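As a starting point, one isolated chain is supplied in structure tokens, in the form predicted alone.
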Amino acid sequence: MGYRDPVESADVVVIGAGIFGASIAFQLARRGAGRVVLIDERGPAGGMSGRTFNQVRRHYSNELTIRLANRGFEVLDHWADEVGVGDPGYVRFGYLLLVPEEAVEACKGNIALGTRCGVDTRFLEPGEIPDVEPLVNLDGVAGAAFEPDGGVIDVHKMILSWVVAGIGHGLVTRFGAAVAAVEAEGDGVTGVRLRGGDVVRTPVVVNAAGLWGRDLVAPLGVALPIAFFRLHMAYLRQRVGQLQLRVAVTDTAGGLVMRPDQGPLALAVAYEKDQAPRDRPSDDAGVAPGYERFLRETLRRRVPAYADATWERAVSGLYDVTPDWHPILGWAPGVEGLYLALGWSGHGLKLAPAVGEVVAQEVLNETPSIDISPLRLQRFQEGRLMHLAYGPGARA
């Protein structure tokens, strides 16, 4: 067996290949950024990206979340052109999100504000959200905001698209190695260790990886206000002669989030009031006891033909959540040449084109196409914290 030496270098390292930092990655190499690899324990999309809702909405209560949605439906639109690989399996059947009567003002503005933008919506009074989606039971809907381009993408799709066509630019890509830690001297990184001992040189590390970046940073003396909420999607299917669901059902009151899938399947979303945040990352999959009886009482109360459909399957997963459920996306200060992508909040999916641009720019000292400073970690700090329409949640 031959000699292979345990060091190699890069011009940038992106750790983490779920849809962020395959974006990323995948920006950096047709942009010229040189050496770019792209380090994954799993391989693409084995974390929480591989477990995502797959939905997309504009519905965001900032401009620059719904300029970067924006961003991310252009690419959606024009896969061809913008990759120029694969296909990232965008289905548009509307998004619908139910608000009660205190809510209404929030979404009128939100809707003002994606206007503004571009974004086609319009708000919907009572008497017309069945002409839209008839299953739903009004009892405590004031209105509601209707999308029709929202639907869904296939993330496994959009990810290996990324990487296949970043391959094609000169992307590394290093699966089924994990980073132990990012190694810095002085006041810049140096490299990454991988578990096992192999040393990956390189002044600029992105670290998009997800639940684990929090505590992969934190030796740098990086504190991120990460933490972690639980929740649950199950896999239903609608009985045989039953009326399935036509659009995208948020119910930002009941905490039901819901969407037609493939043939009489539906993926379903009941959110757990008061949920205590985890402090620590997990990769536990189990779903709760208890969850299939919680999840059917909310369907009984706001879609109720699907509240005796088939449980097919469940699917676990965490949120990486920030104090204002919004991203940190920039330079780590004090770190020179370490970038953070983190902190998806459960709304992240929809941005992550446009973010994979954005950061590609910042990392290549190039003027950004969409301004993300307010996404700086210095935010928390400086008490400057995105605004949240309806509250603390991933409905941002």
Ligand SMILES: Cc1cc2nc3c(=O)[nH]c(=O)nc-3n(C[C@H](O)[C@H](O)[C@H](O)COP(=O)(O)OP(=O)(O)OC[C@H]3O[C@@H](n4cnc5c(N)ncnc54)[C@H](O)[C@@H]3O)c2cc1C
Second form
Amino acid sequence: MGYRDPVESADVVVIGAGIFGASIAFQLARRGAGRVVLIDERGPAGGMSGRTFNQVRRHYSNELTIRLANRGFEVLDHWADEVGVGDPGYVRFGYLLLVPEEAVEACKGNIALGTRCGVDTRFLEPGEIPDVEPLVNLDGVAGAAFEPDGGVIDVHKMILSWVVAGIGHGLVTRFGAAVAAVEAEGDGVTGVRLRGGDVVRTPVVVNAAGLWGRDLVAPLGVALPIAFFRLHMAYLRQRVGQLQLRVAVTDTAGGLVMRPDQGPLALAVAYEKDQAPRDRPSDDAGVAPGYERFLRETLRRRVPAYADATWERAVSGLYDVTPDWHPILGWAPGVEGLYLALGWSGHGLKLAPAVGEVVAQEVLNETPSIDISPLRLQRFQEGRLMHLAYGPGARA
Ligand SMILES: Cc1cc2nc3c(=O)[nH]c(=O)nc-3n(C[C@H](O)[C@H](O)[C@H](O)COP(=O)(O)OP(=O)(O)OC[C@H]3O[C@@H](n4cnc5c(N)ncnc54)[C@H](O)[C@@H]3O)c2cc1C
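Condition change, the form predicted alone to the form predicted in complex with the named molecule:
Up next: the whole complex, starting with the chain shown before.
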């Protein structure tokens, strides 16, 4: 089939070639799910996966998320065997989570949980932090969690590797095509209608359309509790002869997240406190007026060596956030054949390899290798929210 030929039918349609859709489509194709069609109007990594901070770590508040992250790191370490094409661009430089006094107990609890789940992590007293990262100002810092395996991945490389590997297993891609609607008759999915009118008939649709996934299924009566939060990121160039950041630093109290980037660059985020959620998704990558000053003030308090660094460029994106800052994974109630993989709440990247596997297993009616039932949509109605040791936020 030529890459422009109309696709009339599929066994599974995956909407969205971001990190989740690409991982899921690869796993479905590899596991012999029949004709799997991956559709994306912007192309691979054209959504939020193309703008992300790229950070990976395993410090989490619940066992399920740690298990998904553990499997993710395993795949990063054995990419050639697991995927067979490309590489994930994983660079390990360590992850340091700074906590104030009131969060020490939660931090130690997460470390104990992580250790029980096999994560290499430990608590650092303030006096031990400069050995790991000398550039941090320790005012108000009562300790830190440290994970030597934390670092970055290259999300573009991962997505393209999965897509190319998937094509090798028969995956059909349609990039530049937009799904206008998921069609259903009675209680079940029958296909997707593309903008322009073509219909791809299919009994199964996996909705991995990121920010746009919520509104795509609303006409089917599937109401998803997802709101959007804007995040600004700036690339800063350190001055010649100055010390450079060594590890990824997250400052829970000061609202700063920062990591080394290429050469003399670092990537930094200052979190706006009490940001009101937005109701509409958006492609806008612009940065709010005043953000540069806000970030420099935040840096001056915590990593002063970067407060006057050269401003290279800045970009923003939206988090798709659920009420408990954990994703929605599973079949949509009331619409047979519609699978939801949405609401990653700003921290999903390292979960994507495992998510591809478990979603493919559920779609193929197999028992998933990790039980993801606590992430079903129904949890919000049933009041079974995921535990957050630090309260609402992408720290999760
Ligand atoms: C600024 C920023 C920084 C972040 N930093 C981190 C981090 O450091 N670590 C971490 O773990 N997470 C981070 N995240 C979160 C993470 O990047 C996202 O959760 C993840 O990339 C979302 O992937 P996705 O596949 O769900 O969505 P996307 O990557 O947005 O993919 C969805 C795709 O669906 C396509 N699509 C949508 N609607 C349609 C349609 N109707 N028809 C066809 N195609 C459609 C889009 O074109 C898009 O390509 C960050 C997020 C942002 C915004």
